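Here we start with a single chain on its own, the form predicted on its own, put down as structure tokens.
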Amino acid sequence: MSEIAFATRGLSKRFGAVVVADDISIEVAAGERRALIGPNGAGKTSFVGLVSGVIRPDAGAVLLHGRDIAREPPHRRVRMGLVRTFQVTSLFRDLTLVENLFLAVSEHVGASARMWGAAASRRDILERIDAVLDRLGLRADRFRKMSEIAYGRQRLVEIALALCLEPRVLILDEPAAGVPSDEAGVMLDALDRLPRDLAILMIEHDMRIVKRFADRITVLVQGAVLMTGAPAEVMASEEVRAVYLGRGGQARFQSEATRA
């Protein structure tokens, strides 16, 4: 059995009368590609906030390779290997691609105070960045300002930034949001080239992307896990079709799953 890289145990959170996480327990194995799906308001964003440390849980555990990190602040979780991307890009548009990555890595390793003056001497950081850019096919853009790079490739830069922080578990929060459909394949090809021992949890609503990416899918509804299974099993579930898009949306759900 593969080692469990990331897990939650009884993760719960409410804001007044609103329950956003209701006893969520999931396990993601090392090297697994897991998708988390659900209708609007299912609690996906709150779940990411809970596991990344932005939101403090009322109860439950967040386990990173067996260690409970539920009370650790976000920056500590990153340094321990739990790294996430965001739905909206947070890159510095007037800096080049490599400057954006160098800034992030320097902060991560505690060298940001002397970042620019020491850049030439930090070959370790530059080599780490170049290796990630090669893996994602971004080397040609390394000296271009972010404002000059197409949005679809900016989403790849967000993934590059996360990889430069050397994650053990990577959480992708709707990485294809705003990306033209003809460019989504580039992102998926890049994900296919990532290390196979890296556990990835992707929050996504596009079923075509989910079906191509995921080994397993977890369905979240009203802050609780409805089911977890292989893509074919989840997409064939009448209950999932009903709650994911509503009774009237079952045909569209089936159409997207079939075309994936």
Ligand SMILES: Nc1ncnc2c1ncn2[C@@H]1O[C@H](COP(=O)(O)OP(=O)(O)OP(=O)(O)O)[C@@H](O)[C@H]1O
Given for the second form:
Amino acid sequence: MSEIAFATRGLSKRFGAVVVADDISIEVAAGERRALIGPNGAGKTSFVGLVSGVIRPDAGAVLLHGRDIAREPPHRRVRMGLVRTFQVTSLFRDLTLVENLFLAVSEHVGASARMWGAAASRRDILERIDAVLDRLGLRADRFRKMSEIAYGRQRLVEIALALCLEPRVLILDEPAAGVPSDEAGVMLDALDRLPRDLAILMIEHDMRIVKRFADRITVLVQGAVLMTGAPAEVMASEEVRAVYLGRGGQARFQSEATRA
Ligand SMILES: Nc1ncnc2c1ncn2[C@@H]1O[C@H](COP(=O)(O)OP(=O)(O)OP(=O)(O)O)[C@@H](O)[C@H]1O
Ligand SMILES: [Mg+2]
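Now show the form predicted in complex with the named molecule, given that the preceding structure was the form predicted on its own.
Below, the chain from earlier opens the complete complex, with every other chain and molecule after it.
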């Protein structure tokens, strides 16, 4: 039995009459690639908010390597190793790639001198950034302004930023959203190159990416877990297909599942 890196227990939240999280219990093993899918409005983004600490749960626990972090503020969760990707708009378009990462990491170091050691220096930070850029194949873009970098690669910068914060559990919120299909391969290659010991939870609509990436898939419907299973099992499920009905979603889901 592999070690559980990340788990929720009975995580629940309602906004008025809308139940966005209905007793959600999931477990993600160390090194696991998990996809979280579900129709629009299922509560995927709310789940990320609950887990990252920007939404306060009504009930339930969020466990990071067995420790309940549900009462920690977002920045402390990051420091403890739970990192989520940011929206592209969080990057400064007029700054270079390396300037953007340096700013983000410096802010994090400021909040967390212990993680970097008291002697953390500009040079240490730049070395760490370069190692991440090499891993993701982004080094050639390091002195380019964000506004001059192709959109698919800008999304990679979001992942690079997260990796610079040394996560143990990484949450990717639709990393390929808006990426044109001719750039999607770049994202798939980069996902393959993420550190193996990281536990990763990825929200993604593109079933080709989900099928290639995920060890297991969790399906969320109306705030509740419908099923968790291997990609083949989930994609063959009549129940899962049914929840995509009526939104033009079933045809899309099936064609993507078979094309994948
Ligand atoms: N702050 C809020 N107040 C009230 N209702 C909210 C709030 N945030 C989300 N909701 C509602 O909760 C439900 C879940 O929304 P959420 O954004 O988590 O879904 P999602 O699965 O991420 O959908 P999508 O695939 O469209 O991104 C929706 O009905 C949404 O309107
Ligand atoms: Mg969403």
